[in-house]
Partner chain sequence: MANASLDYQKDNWLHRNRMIITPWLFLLPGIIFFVIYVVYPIAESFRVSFYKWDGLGVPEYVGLKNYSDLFKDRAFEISLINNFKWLILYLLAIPAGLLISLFLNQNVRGIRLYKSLFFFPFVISQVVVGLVFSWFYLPNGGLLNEVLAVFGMGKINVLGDPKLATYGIIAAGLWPQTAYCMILYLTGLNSVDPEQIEAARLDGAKGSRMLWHVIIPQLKPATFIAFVVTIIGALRSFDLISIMTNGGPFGSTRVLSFYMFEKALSEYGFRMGYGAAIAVVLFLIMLCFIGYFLWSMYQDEKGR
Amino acid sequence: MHSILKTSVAAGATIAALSGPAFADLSGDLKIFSDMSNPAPRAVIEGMVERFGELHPDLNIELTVIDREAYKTQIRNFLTADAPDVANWYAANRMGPYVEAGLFEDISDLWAEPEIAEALASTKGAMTIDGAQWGVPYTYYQWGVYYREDIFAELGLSAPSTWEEELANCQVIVDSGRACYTIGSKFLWTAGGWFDYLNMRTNGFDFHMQLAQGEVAWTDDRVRATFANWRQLIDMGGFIADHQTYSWQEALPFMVNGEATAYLMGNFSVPHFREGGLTDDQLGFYQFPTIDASIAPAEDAPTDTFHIPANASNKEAAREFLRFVVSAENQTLINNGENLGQLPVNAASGVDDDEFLNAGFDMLSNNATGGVAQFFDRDFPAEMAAAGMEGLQEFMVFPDNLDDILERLEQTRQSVYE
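Is it possible to get the structure of the chain by itself, in the form predicted together with the partner chain?
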């Protein structure tokens, strides 16, 4: 408790110091903890640190890259015990526990700076809790349906835009002896993506968010309508069998081998499809089809972020690093096809010329008028997300258990949001 009090006083002092010219020479140590541990993201964070170091030669930057999964539990320890100056995390509800515990620094002052306020306006909502901003985004990526264009052509199908077309397509695909969709639900979250889309198309973005906030019962008829739509696909054999045994990577070969024709997934799957041998002529992308024409389309676009821990020691340098991360130039570079291969958040940055990045950028800027959600396990509180995704997986295997599942989720809702 004492240390939190002390650092908030210190934080006030730093903010006061910062209100002077921001480009004072930085010195001292800057400790960065990152979860960008996969090969491409690792090169990106190392490159960013190197370029930032060249700008500030007097600053001694110490980068620690931690395995992405291990990071999710370690962050709790190092934020309280041995806080770095900059740390990676995720937007929306996922940062809630740390914001509430006073472990993330309020960086609304950064967001008040004109460059950031304008360039990052699209994600301001996802970074805001209690009217303040707690981090900055460095990348995001679209979700959508990746499909086998060649098989669609062979069957005389085109990418569906309505639910009727979707079901008609799927029937043709099932009749040809394939599954419409591959999915690996062993680690549950993939089923969360399906629910996000079906619920946002059936009931709209606002309803989905109300459900995430715990304002609507899981046993509500509107939720049931979402599951009824889902069930149409399940009953016709739309999904591959035994998906509860596979991870999302293990479900990839079904699509690559042509046993399934599409995959509802994030854009991070594209390099895997390409490595699997699919060319850009074989692989296509379409936005999840409309179910109710009166509902504006909403999309999932998970945003990855940088934060300053409240216990950081060099907050001045940390703020400067965050400014550097969100700059248009840096975001263009780190998100291009040779690096992350994702979408930059800064509106002034350029999108690399890649078929899927272009499609995603176009979809998110022009055709996501309903809103942009983060993802099931980032929008829903952790405990609700865990119980929810387990229920979704069970529903996909035993759709008849729906009533029982919804009762259970409703019980969880009542204890989580009390």
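The term rigid core refers to the maximal set of C-alpha atoms that superpose within 1.5 Å between the two forms. Numbering follows the first chain given and starts at 1. Everything quoted here is computed from the prediction, not taken from an experiment. First, how it differs from the form predicted alone.
Regarding the hinge between rigid parts between these two forms, the matching entry from Asp35, Leu110, Arg94, Tyr140 is Tyr140. Relative to the larger rigid part, the smaller one turns by 17 degrees between these two forms, according to C-alpha superpositions.
The form predicted alone, contrasted with the form predicted together with the partner chain above:
Lone chain follows.
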């Protein structure tokens, strides 16, 4: 737990009220637990608390920001034993265990309000389980390949669009003494991103979802084909050494310093590249290359969310905070290039004129015809995702272990999906 910020804002609200008939009467305490612990997200959640507090001067808001990785292990305990009024989490299958355990509040009433039903329609499916809605999204973002455009130019390379071009580029980069990709797989999930893309490009979105839903054996030859493509990059020295010892942030300097030329990552990484000293002239973005031209491109676009715990004490204030979070004005502000640098979920929001936001918006709008996935550890059930990511990291370090890894994952599949 990194810190606790308490704010009790004096009277004299300076921002006009947004919505909700009871907002002026809100009082008491509002406890918010957040995993927005990296610098840019942390500034965003603190800014939202401050501005919401100005709207509700009689409300005492207590914000607790918890390290993102620690949050994942603590959430079940605090939802059960000491629930806040609002908590961050993730959409789709990832919220399933807490819905099934009765730890998240059904907020279908909020989704029935015209302002939310119309403006957030595109994300409603990701927030729905058993016909009810269990949270609201506040941002989503594209994944793709961020690369050193200046080094590519130095080596006479252009962004690859096919797997053949990808491998040819990588050989040139390796021959120059660099790694093609940096990655920090210490916390496993970054390897999940690689598997998502390689599997969706090798076998298609529908197959990937069938695997996520336990309908395909991990020992299936089509899964092996995905790993065979992955191994081509591993065997040619495409990834930095010892990546299993780095977090994703600790792997950033390899690209900033030019020891690696690209990073498969979400758009939340852009502020970190910029803070590291890379200019937009040095940094480029391209969609993960095609492997099979007959397969429509599918993308990862994870959706981050806010929820009201079932055991919350101040659900009225919590609902009003969620209305505030998804309002067009707030969505435009928090997702702009100076803040999260991601895509707003409210259709009435403005998208900041940022090179990478525009690239992601265009890609997801016009060239993700195969489908949009949430991410490996959100699309697969938690137990399968945990075992899967351990296996994926092991494969990246010890690719000769593939047969054993797939056998273990298949045993886990047969246990998880019974």
